[in-house]
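Only one chain comes next, encoded as structure tokens, the form predicted alone.
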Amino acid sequence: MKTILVTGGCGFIGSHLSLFLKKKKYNVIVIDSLIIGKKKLFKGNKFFKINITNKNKLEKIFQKYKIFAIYHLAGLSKLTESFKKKALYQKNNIQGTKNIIELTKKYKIRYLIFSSSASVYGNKRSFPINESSSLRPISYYGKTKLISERLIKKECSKKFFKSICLRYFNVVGSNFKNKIGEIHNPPIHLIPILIKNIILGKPINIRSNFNTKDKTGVRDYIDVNDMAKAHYLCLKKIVKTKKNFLALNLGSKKYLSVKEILRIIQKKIKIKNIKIIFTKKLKGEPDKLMASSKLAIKILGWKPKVNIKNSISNMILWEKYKLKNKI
């Protein structure tokens, strides 16, 4: 049984990940500092509350097991918040990156998949968003990934491991049968505070100032468990192929404006009537991000395969069980 270090195990992405690793007989050790992922989404083998700035107890966990790949997930992710906080990011994001290569290096893992994001695009004009599109992100966070795809790459070329540096759009679902799915109190990113506050018959602010049609943010919406699937071809890859570095989208070509996820969560709740709040975007949102997957679907024989209405449908069911169980 093969061993993988998931970096932010315990996380949203992180956890619908370990748990695919799991069911495919990978022993899976996940660290985590719980800062933002929850211990009760676990669902590795095994677990360590760890920081990856503390390089310290991190080295520990790569003493301790023959580590054959890792997943790096771990860092934080909030567009405004980067810019109040570039030292916290910084050192979450990218010296935290800079301790997993170094680590992966000296411990001659061959093997590195990274976390990385669309805002390493930036505001695009032209669409879709292919991984040639040039790199100008607009938020400190996108930097952050930017900087440490590039601090990758640059080990990849001297050949000490191979890398895949998946750019994710927009994540959304659930894996409600086996209870994980997002947890942040309170919520944070757009459709679980919909969800959230349209059950509970609170007002929505919609941010309504982008350069789109409806002149709501236009983004592409791609599911978790498809998100886990594309991971774990990743590693599959990665053994076969001769490149050291890649950079993929993953995306599902679901473009859709806020609006219109408004319109699906009303028609699956049945709740008509809502008080909307027009407000203007945040600094660092692109108007748009809507991405080309081709490379990936090419590259891994991957293919989405959850709709936007069945994820929004387990993403409902799961909002209502974190309120009936106070989570």
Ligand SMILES: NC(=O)c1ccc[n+]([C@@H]2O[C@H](COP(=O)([O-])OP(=O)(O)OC[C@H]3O[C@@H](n4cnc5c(N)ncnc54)[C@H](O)[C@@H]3O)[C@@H](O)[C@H]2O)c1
Second form
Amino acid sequence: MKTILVTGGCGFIGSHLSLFLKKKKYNVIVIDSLIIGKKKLFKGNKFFKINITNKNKLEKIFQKYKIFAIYHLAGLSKLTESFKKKALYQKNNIQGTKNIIELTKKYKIRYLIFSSSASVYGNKRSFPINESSSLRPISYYGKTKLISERLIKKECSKKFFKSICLRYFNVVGSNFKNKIGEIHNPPIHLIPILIKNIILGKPINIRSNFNTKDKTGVRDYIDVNDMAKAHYLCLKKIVKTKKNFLALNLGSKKYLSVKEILRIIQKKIKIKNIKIIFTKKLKGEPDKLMASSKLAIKILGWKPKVNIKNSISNMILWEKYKLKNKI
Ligand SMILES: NC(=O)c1ccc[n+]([C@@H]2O[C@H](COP(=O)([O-])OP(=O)(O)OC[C@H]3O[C@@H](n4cnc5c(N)ncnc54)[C@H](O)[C@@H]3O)[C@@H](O)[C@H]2O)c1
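Given the form predicted alone above, produce the structure of the same protein in the form predicted together with the ligand.
Full assembly next; the chain just shown is listed first.
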């Protein structure tokens, strides 16, 4: 049984990934500081409450287990907060990744799969965005992801280990059957915010000065269960590939505006009268993020399958469950 380390494994994506890997019979070691994540979402074999910025504590895990591969998901990801708390984001996302890199080298672990983000691209004019599009992040969060990617790439070029950096677009959905989903409280992503406010009868803020057809931001939505499968296939691929470094977009070609998303949610929750407050876009928010995931589809032999309407149905169940159980 191979041992896999998942950092940030008590968060939204990490919990789905841990469950997927465990089902594939890997021994899944999860570390999470629980700054955002919840122990309830832990789905691996063994859990350690560790902050990746604490290198000494982190090293104990590398000493204790013979780790086959690492999925490094731990990170802070609030756009606005990243401008206000640059030092925190530098320490958490960049220094944290440096610690992971140094220990990966020291303990001769061959494979490192990193959670990057579409935010490394910045505001683009031509679409879809592919992996060779220019990298010009417009948020500090995006910068921390780009710097992390570059640190990883540098070590890969020296052949210390192989890596795939996954540039996620907007991740949605939940595995409601296993009671895992988005965990930020208050929610930070569009769909959980809309669902929660609609259920509670609260007004909704919609930012509406984007350079798009209906003036609201357009994003590429990908289901978290499709993402978990892609991560698993990365592990299969990275062992075989001759390439030391790869960056892959993970999107689904479901390009939807905020207003389009709102219409789907409204239909599902069946509430007509919603108070909408129109506001301006936040610093660091691109108008459109529309991915080409052709490379991931080709290299991984993967295809996103979950329909956005199903993703939203699962998210509604999850948000209701969180409210009922005060999670
Ligand atoms: N959700 C998305 O749409 C999306 C899009 C692009 C990139 N990402 C990236 O993917 C990764 C996972 O995202 P998510 O949506 O699951 O986020 P999340 O906030 O739900 O999960 C991140 C987890 O990392 C943990 N963590 C943060 N800093 C840590 C530290 N220093 N030490 C140990 N644990 C720490 C948190 O407690 C949390 O459980 C993040 O790195 C995020 O930036 C997510």
